[in-house]
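Just one chain follows, in the form predicted on its own, and it is written as structure tokens.
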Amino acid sequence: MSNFCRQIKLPSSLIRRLKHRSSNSMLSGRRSFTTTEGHRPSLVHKRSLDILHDPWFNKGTAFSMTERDRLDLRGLLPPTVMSPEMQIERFMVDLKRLEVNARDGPSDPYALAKWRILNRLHDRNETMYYKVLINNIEEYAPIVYTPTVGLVCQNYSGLFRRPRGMYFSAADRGEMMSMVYNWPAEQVDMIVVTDGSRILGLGDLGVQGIGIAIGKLDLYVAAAGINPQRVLPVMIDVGTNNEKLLKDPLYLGLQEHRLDGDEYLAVIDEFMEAVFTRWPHVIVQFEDFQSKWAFKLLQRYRSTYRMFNDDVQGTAGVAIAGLLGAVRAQGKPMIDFPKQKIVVAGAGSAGIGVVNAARKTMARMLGNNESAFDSAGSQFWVVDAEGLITEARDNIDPDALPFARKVKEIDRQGLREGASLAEVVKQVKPDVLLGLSAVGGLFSKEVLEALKDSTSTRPAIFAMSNPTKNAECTPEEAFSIVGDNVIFASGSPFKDVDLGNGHIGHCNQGNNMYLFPGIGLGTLLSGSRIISDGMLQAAAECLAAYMTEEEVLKGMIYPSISSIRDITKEVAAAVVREAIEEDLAEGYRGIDARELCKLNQEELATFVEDNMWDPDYPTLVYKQD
């Protein structure tokens, strides 16, 4: 990136505005972002039990005696006033005691029990919920999101207790413009929307897919400090092709087959027009749409609305960061990335999204011209369920066509149309084997044995499919078959492998959580009109550079999730800088692009951090309507 933003001292007027600016939610006066001067009182229009039953304002036993008198709470709570820290300690003790009563999770036998307990806390005290989540992010991110969220979505009709988010359905056609005003927030910064058609690797879960949007927004709040009163999970229910759900009398969604074609597009178009009419500056993240629609909707809306598709662009960005990290782990500079030979297993929205992004990254490093783009394309071999994709294939997917190998070329390599993954790995001898297939165990012993002949001294295996059972291989299989020197990354969390003699095989989780919160926050704070390829590229490169040289040489290519707030701050700052360079930034809440441009790197990081919401109880003052 260029030094477009001049490195000069911050003007005193802007310093004052950064320090004293406080933005109140139009809902009822709750402060939206932390400021250096501490909390200002928040005005509320309810008292007594109404306050205790409102998770946005309820503090439980942490209400001071003054507030109890002011809000008519005296006598409605036990007499002891507890600090937030004491509340959390009490909750954690209770959680550890209760979670053992139910063994019903996949890899973690208590996962769903933990989710239930955390969800009940979310229902009654939102501030405390996010404080617990942030303080224990490494332990609870896999509970509120992948892999446990997949189990939650599969069972959502039975788990549903309290409505969260909004539901737009095919039955609501013609009504969506008025429906958006049913949501009580006058300002929404972030929407995560799904149609439930491809939830993780679990397929069509219909309306139950709302769980994925809820979990994703929990991470936006915890990692990026997006104010929880300004997020909105959305389910667009256009039916389901899941026959089990169609016959289930307890299913909560439309029990009819999915809309398709123009009828489907009309529903999504109406939704997008409605939400951007009410909230012109909202950011919409598309989540878990089937491949058939993921690319089409992204291309349809991305130049008009502030939106992105996390499965296509977020997954690609995290994979790019990991691929660049793998180059560093091989002891080479990142600029050598265009020399990597990469075999890709999976040609769905995630697989093609990663390959497209990786090709653009290589081309950018090679000079960003047509010749560079062609050269970069020759570094990929894409294999789907029918085998190696070549130009000889009939009815080839248009999205995969740019990566179809030429017949003459593969003949020279001893390959053919439809060659198996093991055959391709054996002949290509790749530096990287990248799995985005959603097929558990696809990297069989035969495939991994073939990778041992890689021309790289340190081949990389990316088993990126979620949830855990869909991972292409386990880290134990990778290290035991390919060797101790392999670089391993996965989409779901695995434990490190003890290789003996004091050596550890690091299991890097290529979690989208590293990027999407920073992309959303950076877009919000820059005021960018769209989310450009350059902004996404800046996010990926920032993540790749986050690890130290010592760490990557040990095979650690992704940082610890425990650092997610700091990672997100850095990624968001990189996104803001790129938006300014591309002349897309329009500023944020009174701070225009010219003022943002004057911030140096440290000041920009401070600006981002100052605008991240923290879960602290505000002082509440009652004001009658």
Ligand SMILES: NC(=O)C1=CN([C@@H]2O[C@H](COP(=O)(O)OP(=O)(O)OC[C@H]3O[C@@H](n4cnc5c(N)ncnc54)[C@H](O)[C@@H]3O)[C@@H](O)[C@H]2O)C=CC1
The other form holds:
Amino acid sequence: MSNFCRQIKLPSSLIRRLKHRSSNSMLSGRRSFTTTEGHRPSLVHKRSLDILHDPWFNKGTAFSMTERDRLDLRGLLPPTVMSPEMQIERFMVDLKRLEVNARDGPSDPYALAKWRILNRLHDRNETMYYKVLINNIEEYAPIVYTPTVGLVCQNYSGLFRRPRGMYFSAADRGEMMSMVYNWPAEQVDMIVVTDGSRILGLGDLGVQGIGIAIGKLDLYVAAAGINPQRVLPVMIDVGTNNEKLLKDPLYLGLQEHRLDGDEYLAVIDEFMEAVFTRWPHVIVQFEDFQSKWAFKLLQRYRSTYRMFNDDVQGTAGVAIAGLLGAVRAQGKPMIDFPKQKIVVAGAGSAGIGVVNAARKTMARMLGNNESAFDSAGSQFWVVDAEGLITEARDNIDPDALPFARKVKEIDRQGLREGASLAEVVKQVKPDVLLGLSAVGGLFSKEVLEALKDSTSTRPAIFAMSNPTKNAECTPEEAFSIVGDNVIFASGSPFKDVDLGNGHIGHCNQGNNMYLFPGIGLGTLLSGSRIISDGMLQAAAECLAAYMTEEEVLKGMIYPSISSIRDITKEVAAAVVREAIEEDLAEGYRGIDARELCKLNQEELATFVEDNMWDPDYPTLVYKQD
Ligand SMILES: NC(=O)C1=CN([C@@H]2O[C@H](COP(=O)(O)OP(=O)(O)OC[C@H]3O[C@@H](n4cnc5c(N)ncnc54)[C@H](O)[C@@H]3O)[C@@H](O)[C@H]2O)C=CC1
Ligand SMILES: CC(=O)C(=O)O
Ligand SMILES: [Mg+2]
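The form predicted on its own done, now the form predicted together with the ligand:
Now the complete complex, all chains and molecules, led by this one.
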């Protein structure tokens, strides 16, 4: 957005319209940009038990007596009317009872039991579920999201109760355009879709991967305030190559090998056409597709549809923010980033996404020309399952090719094609060791010992693979082997480490959850037809700038999850601003592109905040269909 645009005041016609729309917030003296949420009653076309069985409208014991009369609910509920706060208190007592019973702290069955209780609440009362999640996000994000969501996907056949989301299968070819009308919501803002081919670091889980789409959308609601009535988790079941699932009599998906090639593409094409026909403004987040398809589908759709790939693009942004934080934590300016030597273990959708974006960021800092881009490329050493990737590699993956080291060059460094991770770390002495390999414990004692010779004053370790068991190392291992000064981040949450000298080893969570909700919300509110590189870069820079100097010097390079709603708000505003600047913004509901362009920084923040859904019960009024 130009400075000119930022400085312009709102026109009086817009102010009048906004005043009319939200008299409540005007009364409190705050300008509001709410377009649909707010305190007006909600119209409901159901009565009686149908309302209690509808999680979008159900308030359980919190229905007031007048509402009970109005909606034919009298007698269907225990007589005491509870406040939403009392309801939550009662629920929390039940949830916490588990904690008292668990002797050894978190264990898999214990985490799954918590997930079950929360899931049952989700099924019967959406508002209360999200209130519990938002108010206790630090405690329950690890249950509805990584790591427990991985376990949920693995055990999905046993856990399946009520369906949630939509399933499109290879058997539905030719039917998807009509099938999308089976979804009850007239409006859908956000779809998270997976084909289940690479769920976290757990591999091909077939149809059971729907759990990851549900978990990601929980964060969309909790962090970005996307209205839960307008989210849609989707599983595209094109079969599975997981032999165990193919033989499992209880498996709920198609028991055939995955479609491939043009047949596979035809299914995904049909799905995209169907959802964008019914909901032209929807945003589709691709999640946990195996690398083979992740990049291809991104290139295929990104200039036509409002879509992005979270593992490739969201992860890249989060990694860049963390890498810039690690530079600052060394007491250096961010502009020193292009001098960092970075060893990356993992050359899949996430690893390659990160090195591509990090290279571009370095190149921009070096002058944004061809030679800057070439020179930035020499800062990365990429290691995959077959060791160091060089130009001597047979059948090299085209996505990894730009990062293959020249043979002569690595020869001088005492390395060779296929060199082990430990050898690479020994020879390169990197500033950063970043893992997106899905191999738990890959940063072994030998690798971490080698990192002690890093040329950095404060080496950084990113053990980003999920879930917890797949982390390349634990924070305890990192701090005890490499040293107290190390910067540590992991994809799934770990506790901070008591270093035993009065200091704490900070464990950051380096997870794309800090960006994808803001990317989605910002795109929605800008009305941009596509998600540009600039919008993604703006999101990453916003996250990088969120941490104060004092925090990064203490080793805190990512915010605490307790501030995820706040950081998401800022990221969304940065994305809207960039969309305006690139002339991509088309406006959102009542606010057109011209009006959006006139909002100053503060007004833009208010616009974002006012369009975030809050989990408060609206007053319900019956209206006949
Ligand atoms: N923290 C975060 O926000 C995110 C974390 N991830 C995690 O990253 C991991 C990888 O995801 P994708 O790239 O999509 O998977 P992928 O399966 O496409 O790639 C895995 C890569 O690791 C390599 N690898 C396997 N064994 C190795 C070894 N011993 N040494 C070095 N490299 C090895 C493979 O060759 C492959 O290049 C998963 O665990 C996923 O959960 C992914 C996205 C976001
Ligand atoms: C966090 C995430 O998207 C993943 O592990 O795949
Ligand atoms: Mg993912």
